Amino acid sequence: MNEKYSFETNCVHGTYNPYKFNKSRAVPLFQSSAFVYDSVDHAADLFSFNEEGHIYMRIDNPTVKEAEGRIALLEKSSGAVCFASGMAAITGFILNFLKSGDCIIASNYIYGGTSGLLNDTLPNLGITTVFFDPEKPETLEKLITKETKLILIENLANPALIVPDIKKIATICKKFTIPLAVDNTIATPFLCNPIDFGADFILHSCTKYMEGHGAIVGGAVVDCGTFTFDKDKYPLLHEEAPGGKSFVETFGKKAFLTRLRGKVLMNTGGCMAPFHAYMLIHGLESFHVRMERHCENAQKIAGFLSKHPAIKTVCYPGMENHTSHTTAGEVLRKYYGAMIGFEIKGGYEACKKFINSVKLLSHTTNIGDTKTLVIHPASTTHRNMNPEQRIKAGLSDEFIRLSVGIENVDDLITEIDTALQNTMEDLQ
């Protein structure tokens, strides 16, 4: 992070200077998909990243740079590159690196999108995954082999709100040389910044808080510039770069960034998008005011459930019968986040008897919105985790996942409250 400034103002203001682009007080929109070069010496200096500068869309573009620029500050790092998704950003940061035979182990308690990509789509491509519990960090290095080349954690996971011990984690990846990512979309950067606590690498999908108005989607991989690649067990970051030495060797530190853009975004396509950066930076303006609202809802919704006749059980790090709770005050800053999982008596048919039965709660997939979110995890967005999977996320058939939003709480809890007791009664 800038050290001059502090958190609430990086938001604001990131890296632009308006002085440079025509003392435009707000972040122009850079809706191009070529820019020209000054000669042909020039041209061939951008596309061997000799020199700053902008290539094409695909590789970058100034209103995506200000989006990536503000991001890294925000998590306290070298720097960040953004993609079309949270889901291009994980894929492209796993290709940039791994190759056919190298395996991961992987949080049992990660995104239902994620366990897909790890599960269904990797293996095609011989890139195999483990499991462990991230509760019992003891247990990770016991899965640990030669063919091991990522530790891949979420803080926060959705949607059972598992916070890890981040520090334990990374110790044991330092250990055995091997880079720790962070997805942390849940407790996004103002509640933690993982590379306080050894994270190498940090995943975003922005389309969440970041961005916060669900208009967009978007992801980030941001590189904490900790992490060293050796030549014999890491050998896609020292391919030859252009200019003909390898990307280590020719850009240190930020080899691996560079070779994502210049290499994942170059071959794959999956650019951000212009506007979405654009309106992102106007979300991230605003994103230390939203999350305090969005926590401080989260922690009394949570507390009203908990002592409601018609819920089962409650799922939230604030509470003190989380199994997180203790880890939680220790990784996050003052809140516990905005997301909150509760099972209602009656299984299934009473899920669905409440979430068809609210109207302010919006019935979608979406979170981290301004607007309330609600929907049922099992039989939606981690349907592609078999029973076995989702029983070991801490995901059961009467889970509702919450997404709390900045309306007025009394409001909120009123529409749950009545949603909840007309469930119960077309149930008896």
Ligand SMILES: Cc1ncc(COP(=O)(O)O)c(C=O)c1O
The other form holds:
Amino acid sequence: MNEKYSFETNCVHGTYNPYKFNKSRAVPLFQSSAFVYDSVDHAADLFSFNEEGHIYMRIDNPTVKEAEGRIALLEKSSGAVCFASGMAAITGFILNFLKSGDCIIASNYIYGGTSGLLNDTLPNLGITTVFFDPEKPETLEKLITKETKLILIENLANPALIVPDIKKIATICKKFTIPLAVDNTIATPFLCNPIDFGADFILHSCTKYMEGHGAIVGGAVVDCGTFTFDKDKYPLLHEEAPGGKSFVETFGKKAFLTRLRGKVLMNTGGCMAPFHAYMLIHGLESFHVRMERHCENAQKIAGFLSKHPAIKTVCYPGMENHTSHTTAGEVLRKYYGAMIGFEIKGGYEACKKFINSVKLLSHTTNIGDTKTLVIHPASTTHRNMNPEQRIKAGLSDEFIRLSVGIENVDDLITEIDTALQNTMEDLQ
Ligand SMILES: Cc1ncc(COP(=O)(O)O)c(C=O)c1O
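Can you now output the form predicted together with this ligand? The one shown was the form predicted alone.
Let's see the whole complex now, leading with the same chain.
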């Protein structure tokens, strides 16, 4: 299976060849910590990354390798390395090429965990971050200094569901020879391949739509193979690799991912468990079908909410009044994603009553599950922000976030309508 097949076929088959795995039709689960070597020379070649093969679960594993190949294929990219979670992937990605004294410029619409990493953890290692508004790419250029080594943005950044103009941002990155990384977790490769707009690296939490059933945590770093790491600016990629020469000299286009696996995974250990890779692959087989239903359901629910008398505002990029509507139409394929934000008339009390009265909708923090999930971000996921920061992030105290699942949409609408009516009656 390869690039000649369509997205849907690649979701189902990936890079898997049953004839290489005892003709097992399903991708097998290789639940083994270690793999035996043919000889001392073979082991030495594997440890030098001179030969393809498997060493030890922390570094690689055949089931994880198929998940990596499948994600790389879906992102039209040259390769991927999987991690224990989305946060482990983002951390590993940054540690692979940034060092003390380096600076990141990140979107100010970014997942809370990532913002914790950038604001709390990395400054202790001497890596600092400044933030910019991704809807104003023109503000980026004047923030760039000689210490700036990475631009990091999110596609369909939640909860405000901002879609950045990736192409414009990538053009600025190229002008200053700085890599652009796009966290594509929420848009997913079903809606957008950031490589088409000039991204150099793509980050994923596989916990969300990719596995899609809310059953694992996992992450991936995808290398688009487009960025060349200058020796003075990015010395870590020019460190000595096994064999005596630098990673770049030894592995060329594969240098970044080889170092990520051979140094970061090897030394820090945040690998994806094979069972999680197995679940992820099974999730990916129906990814395209699920995404279609997720997005169609979200579109219908957003339309329903926008006409409901109990609703103050609806935040959905498919609606003309959303600030990212035009860009979303250019960046995303066919649909506008499956997340919706909305404000209920009646403030925090109304939100509480609404969430406490839903039954089919699950009250939880995750997203990208087959089941529809609901949460009040201001009192949970974003409670650490002060009210001013929350408003800047598009989050009032009346804001509710929906991750729309793949249930029957009429059942979902009936449930939401009933809960809204109960809320309004209780508040009268
Ligand atoms: C956009 C985005 N990136 C990264 C993550 C972190 O992923 P994980 O929970 O798998 O560590 C999340 C989690 O919600 C996310 O929404």
